[in-house]
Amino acid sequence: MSFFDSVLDASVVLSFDRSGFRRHAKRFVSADMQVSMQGKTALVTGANSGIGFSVSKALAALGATVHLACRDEGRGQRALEAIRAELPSADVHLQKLDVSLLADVRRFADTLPGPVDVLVNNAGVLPDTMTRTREGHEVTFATNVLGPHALTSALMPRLVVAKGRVITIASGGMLTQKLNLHALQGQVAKFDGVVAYAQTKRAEVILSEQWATKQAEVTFSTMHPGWADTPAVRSSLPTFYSMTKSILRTPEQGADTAVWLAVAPRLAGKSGLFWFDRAPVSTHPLGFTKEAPEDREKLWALVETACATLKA
């Protein structure tokens, strides 16, 4: 990376925006994406719009059998029809799944047919008020952390057999957060949706690193998409969107690294890394965000205990 690039990346804005993507794309290796995913099966959560939809369409275009896991069947059906309209030969299927509910994750994992080569944990929420699921978990934590962890665990035997890949969509916002197990669960005096979201994204990255040490047969990756123009950004961060809409990345640009992580042959086995624009980056550019080893272990124990009913 040149000194000029380093200066622009340090600005954050000129790295996370669309100009940053175009600049970073100059180093991409085109051969990485010249692959066939025929015979491979991918599952993408939150696939009805934004980055999840773009990842699903890109994997389908490469020949993968793609399962669109969506909470809202109507939106999922529209996404399915949109992909089929653009890619008539695409092998895509709609699956109903609410990842915020462990019982639904269990039902889904028990009924999903066939192997899983690629799991993309993309579904996420950023509510502005604290609510709890009917299972008693704060919604952000349940959707962004517990559900994806439970789903990954439930599908692990299939992923191991396939020597598969698990990609989790994180966020650059987590780079400002140090893991706080109380805040992560909504145990705060005043709820802040942006902080809660960033805490869950920090937790996702830590859990992926831990998975990488426990399951060598599967490649685990996290990535952040930069600032992309998605329905979730428009609805959850309206002020941010109004200030940055002229420089936001397209959903396809935001999805690019996730697709690359799912398909590039040379990435098999490069597990536990955090990626941005097809390059591994530090999870702690700000030193004060480094969590204690014991807190990492407490996080794993917390989600395993919460998900224990899934394994019963």
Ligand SMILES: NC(=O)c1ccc[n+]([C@@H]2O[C@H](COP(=O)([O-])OP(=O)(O)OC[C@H]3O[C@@H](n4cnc5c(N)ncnc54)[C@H](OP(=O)(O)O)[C@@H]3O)[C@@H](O)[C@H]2O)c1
Contents of the next structure:
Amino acid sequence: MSFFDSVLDASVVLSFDRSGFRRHAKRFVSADMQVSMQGKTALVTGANSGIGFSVSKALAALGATVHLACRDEGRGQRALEAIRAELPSADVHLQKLDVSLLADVRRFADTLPGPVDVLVNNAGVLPDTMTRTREGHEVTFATNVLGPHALTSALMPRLVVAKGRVITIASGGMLTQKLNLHALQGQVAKFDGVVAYAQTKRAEVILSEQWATKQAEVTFSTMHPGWADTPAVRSSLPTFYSMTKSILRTPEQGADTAVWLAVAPRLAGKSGLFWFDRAPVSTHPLGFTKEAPEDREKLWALVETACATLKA
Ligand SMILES: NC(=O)c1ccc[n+]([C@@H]2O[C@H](COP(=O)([O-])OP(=O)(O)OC[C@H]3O[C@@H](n4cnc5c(N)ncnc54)[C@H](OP(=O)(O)O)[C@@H]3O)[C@@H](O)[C@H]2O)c1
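Return one more block: the form predicted in complex with the named molecule, after the form predicted on its own shown previously.
Expanding to the full complex; the earlier chain stays at the top.
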């Protein structure tokens, strides 16, 4: 990377925005995406809009069988039809899944047919008020951490058989947060949606690193998309959106690294990394965010205990 690139990347804005994508894209290897995913099966959560929709469409275009896991049947159906309209030979299927509910994850994992080569844990929320699911978990934590962990766990035998890949869409927002297990679960005097969200994204990255040490047959990756113009950004961060809308990435640009992680060759030995624009990046550019080893273990124990109902 040139000195000029390092300075622009350090600015964050000129890295996370669309100019950052265009600059980073100059080092992309186009042959990486010229692969056939024929015969491979991918599952994308939150596939009906934004980054999840773009990932699903790109994987379908490369020939993969793609399951769109969506919580709302109508929105999911519209996404399915939009992909089929653009790619008439696409092998895409709609699956109903509310990833925030462990019981629904269990039902879904039991009924999903066949092997899984690629799991993209994309569904995510950033609510500004604290609510709990009917299973009693704070919604951000349930959607962004517990459900994806339970889904990954439940599909693990099929991912192992396929020597598959698990890609989780994290966020650059997590870079400002040190893991706090109370804030992560919404156990705070005053709920701050942005902090709760960033905590869940920090947890996603740590769990992916832990999975990588436990399961060598599967490649685990987290990535952050930069700032992309999606329904979530418009509705959850209206002030941020109004200030940045002219420089936001397209959903396709935000999705690019996730698609690349799903299909690119040469990922052997690179499990457990955090990626941005097809390059591994530091999870702790700000020194103070490094969590204690015991907190990492507590996090794993916490999600495993919560998900135990799924295995019962
Ligand atoms: N856009 C960005 O700049 C940005 C930056 C950093 C990270 N991210 C991450 O990227 C991922 C995708 O977000 P996006 O920006 O593309 O926003 P989006 O267009 O709003 O997509 C979010 C998707 O998640 C789905 N979802 C939410 N809760 C769900 C649940 N309980 N079960 C199943 N699906 C659920 C939504 O479904 P509904 O349509 O039914 O709500 C929607 O399809 C998220 O994990 C987000 O945190 C995005």
